[in-house]
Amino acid sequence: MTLSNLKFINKLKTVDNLEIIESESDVKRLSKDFYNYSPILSEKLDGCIADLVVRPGNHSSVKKVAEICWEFDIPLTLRGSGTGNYGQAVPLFKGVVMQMSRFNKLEDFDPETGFVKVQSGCLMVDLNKQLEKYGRELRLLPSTWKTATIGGFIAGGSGGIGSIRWGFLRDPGNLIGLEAITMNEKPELLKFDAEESEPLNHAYGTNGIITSLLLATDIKHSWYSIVIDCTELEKAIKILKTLTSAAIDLKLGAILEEEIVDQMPRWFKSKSISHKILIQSTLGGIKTIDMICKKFKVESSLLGEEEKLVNGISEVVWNHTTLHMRSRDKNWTYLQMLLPQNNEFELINFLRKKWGKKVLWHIEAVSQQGSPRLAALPVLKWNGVEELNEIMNDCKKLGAFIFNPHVLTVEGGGLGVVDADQVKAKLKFDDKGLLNPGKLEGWAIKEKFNI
């Protein structure tokens, strides 16, 4: 250990209300997330481990850690529960990982608007339980919502269960505001309204230390889970699109190709393996769903109220589908894309013909700018980078928009372009570029050209 590092650690140890974790096994565990879904990211990130982990207990201790890291030029990477899939919380250049799990309080609720103010380290399962007493629930949930933190979801996620109605996290109206601490010589706690929050939303914690969030919520519903069997994938897609256009409340709409269904947990599978359409709707929507199923001559099964099921369909959708596939065979990986509107069949049929069972289809119904769309998280049999790129190029040529889960940066995985506002926020709130370095392409460009 260098004298500089020793001084740094000794200074950290003077900070009140700060837990410091130096155990090698704990530091290694808390430097990882689920990036191993991607063979490409596994190769890049397996050796990335922080020097130590800290758990601050209040704003003062967060500020002191930021101030000391700034003084010694030590990288600082934020972490919730580490349920992300893209290395969002993995420190590329060692330094300190700050886990926000002690920031876990619901701070305020406005009964008139339904807005909730909550600390960033609160588990989403706990937040939803607390919202129940107000007759509310979260609009959007990742499939990992039982273990994920709300701050990690905002900083590193994009959508999930509920996107069929509420779109994506960056859609106006979902995030109302936030509070964050800056990373500079004299860190400050700043409050951001909805517009000011946009550069920090889905920025991997690269431009501010989020301590609390103001979120819109939905009225609490009793969601019922329904499984529809379908022998033809094309018909399953038509049924799902019909359901998303119907005048019913929906929380979830997904399709799993029959080969995926066959690899799901035993409790989910029925006697006959077929393509499955998975729906969550209110009790009022069930008759309409039954009517649509009769029109298409398919069978549906009402599983019951999702919250009361021992195992609900929320456990086999979004990234949990890939999780279950990989539990059977680690050679499965995946892609994420928005399918071309009104041209889904051409793309799917082309890939089925060219790639056969190397690409298996998992489709999720979402909303984009208020219009129903279909997203896809197909699982792929890994056969190297060249084949992955060829599959992605095939999808792009046929009109799909790829959200690449095999890259490290904010822009590469979702936005596709450098967000000038994100870079401006980093310049202002992290002037040395110490927050989660290496994850924002716009900052790397700024550094390269000395902007």
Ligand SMILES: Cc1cc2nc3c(=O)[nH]c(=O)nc-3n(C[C@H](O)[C@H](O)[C@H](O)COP(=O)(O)OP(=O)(O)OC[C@H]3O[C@@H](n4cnc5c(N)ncnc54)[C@H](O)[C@@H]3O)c2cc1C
Contents of the next structure:
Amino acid sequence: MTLSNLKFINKLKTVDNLEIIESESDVKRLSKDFYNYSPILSEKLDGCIADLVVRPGNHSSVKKVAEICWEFDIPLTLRGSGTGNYGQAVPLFKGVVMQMSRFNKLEDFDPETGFVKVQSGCLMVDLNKQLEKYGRELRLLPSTWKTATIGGFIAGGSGGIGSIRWGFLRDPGNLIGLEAITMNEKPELLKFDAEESEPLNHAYGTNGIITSLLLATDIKHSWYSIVIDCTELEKAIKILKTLTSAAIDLKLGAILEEEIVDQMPRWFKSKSISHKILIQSTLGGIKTIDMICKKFKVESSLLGEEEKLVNGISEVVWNHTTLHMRSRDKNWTYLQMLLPQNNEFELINFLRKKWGKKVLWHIEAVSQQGSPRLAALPVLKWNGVEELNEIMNDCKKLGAFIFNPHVLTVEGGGLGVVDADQVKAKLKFDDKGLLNPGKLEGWAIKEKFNI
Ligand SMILES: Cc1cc2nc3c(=O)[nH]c(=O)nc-3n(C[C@H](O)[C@H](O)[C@H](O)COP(=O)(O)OP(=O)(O)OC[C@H]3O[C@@H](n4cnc5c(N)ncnc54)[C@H](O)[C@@H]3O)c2cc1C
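Show the form predicted together with the ligand, please, the one above being the form predicted on its own.
Whole complex next, starting from this chain.
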């Protein structure tokens, strides 16, 4: 340890209300997330471990950590629960990981607007329980909602259960504002309105330490889970599209190809393995769903109210599908994409013919800029980078938009372009570029060309 590091640690130890974790095994565990879904990321990130982890208990200790890291040029990487899939919370250049789990309070609820103000380290499961008292619920949930934090979801997630109705986290109207602490000589707590919050939304904590969020919520519904069996994938897609354009409330609409169904936990599989359409709707939607199923001559089963099920269908959708596949065989990895509008099956059919059972289809219904669309998280048998690139190129050629889960940067996994506002925010709120360094491509370009 260098003298400078020793001085740094001694200074951190003077901060009130700050838990410091130095045990090698804990620091290693808290430097990881679920990047191992990608063999490419695994190779890059396995050796990335922080020097230490801190858990601040109040705003003043967050500010102090930021100030000391700034003084000693030490990288600072934020962490919620570490359930991200892109190594978002993995420190590429050592330094400090700051886990926000002690920032877990619901601060305010406005019954007029349904807006909730909540601290960033609050688990979504706890937030939803507290919202229930006000007759409300979160609009959007990742399938990790039982373990993940709301701050980690906003800074690192994209959408999930509820995206069929509410789109994605970055769609206007979901995030109403936030509060964040800056990383400069004299860190400050700043308040951002909806527009000002945009550059910090899905920025992997590279341009501010989010301490609380103001979010729009939905009226609490009782969601009923329905499983529809279908022997043809093309027909399953038609049924899902018919359901998503019907005048019913939906929280979830997904399709799992039969070979995926076969690998799901035993409780989920029925006797007949077929493609399955998974739906969550309200009691008022069930009759319409039955009618649509009759028209298509397919069988549906009402499992009951999702919340009351021992194992709900929320546990086999979004990236939980990949989780279950990988628990059977670690050679499964995945892709994420928005399928081309109207000719989804053309793409799927082409890939089925070319790649056979190396690519299995998992589809999720989403709303994109207000229109019903289909996204896909196909699972792939890992067979090297070249094959992965060829599959992605096939998808792109046929009109899919890929959100590549095998890259480290905000831009690589997202829209693929630098968001100048994210970079500007970093310049303003993290002038030395110490927050989660290496994750914002736009910043690296700025540094390289000295802009
Ligand atoms: C099985 C599985 C299923 C998943 N399903 C979904 C899904 O349906 N939808 C989805 O979007 N994602 C999904 N994910 C990814 C992930 O679970 C979610 O994005 C989750 O919300 C992340 O929350 P977290 O608390 O674990 O964040 P972390 O992984 O700890 O952090 C995520 C990012 O946010 C940053 N961050 C955390 N806290 C702060 C803060 N206070 N201020 C600034 N930056 C911060 C971190 O630095 C990191 O870059 C899934 C992952 C797995 C493993």
